[in-house]
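As a starting point, one isolated chain is supplied in structure tokens, in the form predicted on its own.
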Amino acid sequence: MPEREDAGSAASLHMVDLIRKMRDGGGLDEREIGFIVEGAANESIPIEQLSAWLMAAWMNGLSIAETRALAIAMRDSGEKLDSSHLGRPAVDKHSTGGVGDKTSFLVAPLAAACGVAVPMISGRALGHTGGTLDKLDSIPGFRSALSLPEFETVVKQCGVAIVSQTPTLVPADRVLYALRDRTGTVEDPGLICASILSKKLAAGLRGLVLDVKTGSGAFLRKREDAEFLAALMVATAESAGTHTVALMTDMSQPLGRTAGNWIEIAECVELLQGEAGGSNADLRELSLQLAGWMIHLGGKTETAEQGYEAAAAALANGSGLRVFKEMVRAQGGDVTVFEDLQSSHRPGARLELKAWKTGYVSQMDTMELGWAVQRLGAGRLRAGEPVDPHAGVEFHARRGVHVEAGQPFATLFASDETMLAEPSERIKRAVTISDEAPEEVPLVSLIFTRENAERYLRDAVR
């Protein structure tokens, strides 16, 4: 049985004792949580014991103090990026995930163009949500699996890099994350918070902007659960020394007009090239708000509003596009594909889905729309499955607009025609067309800073 003799105490720690303690509702201190994390990272604690502890933690919940201790212990379980070498304040953005959620390709280069460093560690598609790395992989030659020295080099050179988690970065989270997926212990605020923040804090960030989704396409579909997670992440990151804000943002419909892989990259490049927006005005606006907060937390402006204006200027003058291309080139990508975005999109089959009735698009089950995109081949059910870079959906109508029966509603892309029927039926089931227009939903409904996050947690009944 794994045990550890503490340097300053005669008491040894035993994993079975900690499982029983957590199972029976007793809290764990920093030393005990550190023991579990170390055992996960170096594989000295058996998988069955880690699984039992995770279930006990899921059933009883982690306290705010335990969540902070877990996040910091996992942060320190492997290599960390020394951001002092970057020559700029390091700031990042994290989204809890959604459909068409492609803001990283806009906010990262825009913030970098305004003088902050953006060392972004991202993930792949799983379930109904798309993966930032899968979208970047649709660019020929792009490398997301960089070593830590390569990662630092690209950030120094371009101001930004978007990479996958390295084998030596936060190894404890890699073990615990995989176990949570296999043991049904994913949906716990403390475990989610510690997992997300351990990776972000390992990047040596000065500031962190969180995009917490709400609505039908959100991972946490209950508004109160999403708010609690947002406040918990802000308070935890702030207690670890990273200035953090969380924006509660709408995911009651796909963000922008596309959901997939290459088509999302193309949509962002069009905006970086100066497209004014329209069907993707929400994508442009949210990206500017997120980038504005990143620039502000990086100390480049006195307010987030000034950061917004700086990001808008970087979008207008083309410096955001220049930084994005520099990053792609530095990570091995072929930037010539951006010269003709349409010809670079090569799906094997496509289907134009027409509106099936006349009326207002009043409601979208965005999670169901995400599953439609996944079934086209753009996402995966299990880690490691291949994805189709050219699969996805382009939406021609958005929530609140009036459509006529027979007009184009969406275009579906897949590798072959046999994959089109099921997703088209899913889209029809997911979208409600009514006689009355729906009420407008704010794009950003709430912003948590340290002060109101701590107040929220004090008042929360959990």
Contents of the next structure:
2 protein chains.
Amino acid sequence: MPEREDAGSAASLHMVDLIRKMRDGGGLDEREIGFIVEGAANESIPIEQLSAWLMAAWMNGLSIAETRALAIAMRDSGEKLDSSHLGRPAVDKHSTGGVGDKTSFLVAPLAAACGVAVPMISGRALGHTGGTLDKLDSIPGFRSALSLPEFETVVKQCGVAIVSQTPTLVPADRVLYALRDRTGTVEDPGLICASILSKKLAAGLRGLVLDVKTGSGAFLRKREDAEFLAALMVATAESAGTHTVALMTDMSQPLGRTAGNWIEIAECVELLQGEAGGSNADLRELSLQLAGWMIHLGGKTETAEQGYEAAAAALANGSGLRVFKEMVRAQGGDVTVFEDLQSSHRPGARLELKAWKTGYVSQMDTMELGWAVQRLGAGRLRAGEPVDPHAGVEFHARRGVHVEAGQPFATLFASDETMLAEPSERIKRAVTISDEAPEEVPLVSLIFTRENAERYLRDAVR
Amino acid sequence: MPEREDAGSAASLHMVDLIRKMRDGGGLDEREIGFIVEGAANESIPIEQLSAWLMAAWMNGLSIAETRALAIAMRDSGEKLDSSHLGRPAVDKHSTGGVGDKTSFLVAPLAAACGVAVPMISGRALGHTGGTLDKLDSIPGFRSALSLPEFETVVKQCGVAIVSQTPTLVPADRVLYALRDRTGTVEDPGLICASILSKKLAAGLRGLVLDVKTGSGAFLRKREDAEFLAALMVATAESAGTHTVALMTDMSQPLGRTAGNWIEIAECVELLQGEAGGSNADLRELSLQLAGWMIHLGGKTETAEQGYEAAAAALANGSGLRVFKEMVRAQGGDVTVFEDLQSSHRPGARLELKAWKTGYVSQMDTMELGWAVQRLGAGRLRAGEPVDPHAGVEFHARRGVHVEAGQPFATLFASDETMLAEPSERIKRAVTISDEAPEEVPLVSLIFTRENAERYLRDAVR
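Switch over from the form predicted on its own to the form predicted in complex with another copy of the chain, please.
Every chain and every other molecule in the complex is listed next, the one we just looked at coming first.
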């Protein structure tokens, strides 16, 4: 919590004046932003004033300087992880979320196996996107709700831990995020950037790799919005002292073969066990690129390419799998379920969806596919709802491949038969099969580092 | 309160969707505005959502259709006065507020003396403006907090009553106004218009006369903002079925000779007693014009000019004074204080401010003069603070007159000597005395009726 002295020095500021300033075009300085964040965290500013300020910020847009001040003030609003105790450089990865996005279970152990520490704070499924913590919860006994000292202990011991946000970490974000959700002020790049970075930077990171999704399954549907957010996050995190890159990556189809909870864990364990990566080559390749950057930004290699080679070696020699199992064990999980991945998958019902015509899989409305997965029981509509660990979809065909009518297209899993029909129809509606092959979409289309991110922001017409 | 069925039919609306719609450019229909107003009144919509909606409305501006829907939904959010029981057409006057603005004590009894009913709901002093109820409270025993049945009884008996807003009348405005004050969303013409009209229209008026101030003491400093508000209020009230006019009137100096509480009552009683109106000819003239319109809109005369003549006769023959005294008596006030107005004025201390140079009184910062009156104890900074009934200022010179250095310029009244110096300096700073006479400003510069109000709004670049 902020110190008493700060509260005293900010006492002469009045929230209604700061609301008017934001409303009339902004230009709030660090002290003013700090006053608002402190008041959100200690609940001294009433929620009606925070809400009006959020709407004014949404409508006028936060400047880059305001975004930076907000991210830093939010980072400092609660307890922080002291990464200097970890004995290794701390790095992390953040994804803006997608369907089948399971790279955390690969990049975290692979990077840790290569000598960096990965103190990863993750979230739960909501809407069309799955949640890292829900996926881990499908491992019997796994605990993600660790205290800050427990979190530090696991990272020190295994080089990696994946946990839920603690109540004492970035309390300002908890207050502001809940308000944004209820007040129609979620989708502002400055507010999104500050919310994401505050939680990441509170872990005392040396390096941060951002995976910003584009395409039909991405949170931000417009390419330019995703690029702006990526550049803004890189510039903001860099100015706060963390080496940061953002990879713009493809979400025009689900990542890898599966979307659900246990089936995503199983897919990753197969890769860690040395499976070559067939129809999920995209998942393997993206994970190695992300891990490569993490290893490089953590100072373990000269270049990201060398980081990639190190990660690939950790995959090949089984050290990534060993680290992953150590982490699961340290967090209370039963690793024997990894011994027979197939029999550990126990859905209540399944349905094989066959290709409904012959042709090329040319287009996927990936957000709709995510909703189908949610409707099968793997996700949730509202925070707090339970999820089915064994629900989900395994896709047998990818974008660009040629399918024959009647061949297996996807297998759907749910807790009972009645839940299968509607998601199955939804998948058919979301996928286009046509006579011509679609253009290929690059897996990684752009990489922002500090230099081109700052140039992008200067050029962006804001 | 709205009926249960309405609550049911609106249940499919979600407030967060309405916030987003307002944020993205508005176009809310009557049902949607009605849902918001009902939710504000019965507190089913949380204040953070109302606040975000208010900021979105402020920043995008309410359309004319939205303003109308808001005013009508707010009018209908609570109990209403059933004016059909009054036996006379109900009319009222509303002023946007100024310094020394005391026309209510003249227009209400004069119009009532000419056959209309004036059920007037008034407010208290805040900031640089005085309050009708605070002025009436300087009459010993006067009660303004009447219940709705008591209010009706006094209007039936005397033709007029001046009361404070009851808790059951327009509850939506009470909730929204308190939020606007705290969230920097006060000054939107649509929100102002709906707030003012909802309270007036809840009294079931046949006619309404609006006194919209312009000049240095007006709430809206810019002429075009005041004109827009005036036209918007006329068009909105007319479309809700009330005959309405707005007079744009001068507030480039205090209205009449006095600004305070008791001294304003005394000035009006002197006029009602037949004083010719010397240095306060402006107050007398404006009151007769406003009362004339009230009488005309109430259907008692063919034209506003005939209404003016009727009001002037009621002033001359003492019937206005008689009605005023009846009302004061019916509301518990001691009318014997009117017998010797001078000795009923008992300030704790007084100061004669002499003209500090020779020349023409060429400019007055009337808002600053209002703040001087407030600092003397006649007004309040925050709602709920007490006021001094005998504090205030009597001006001995008006804008445009030539004064000799050393002649009396104003007399200041306060509860003790220590409170006089700062307001005195403030008045000197607020008034310019120069070698050249200023241009004259018309008392009434423009009158909006339905026709030119609607034309004005069509032409306004919004």
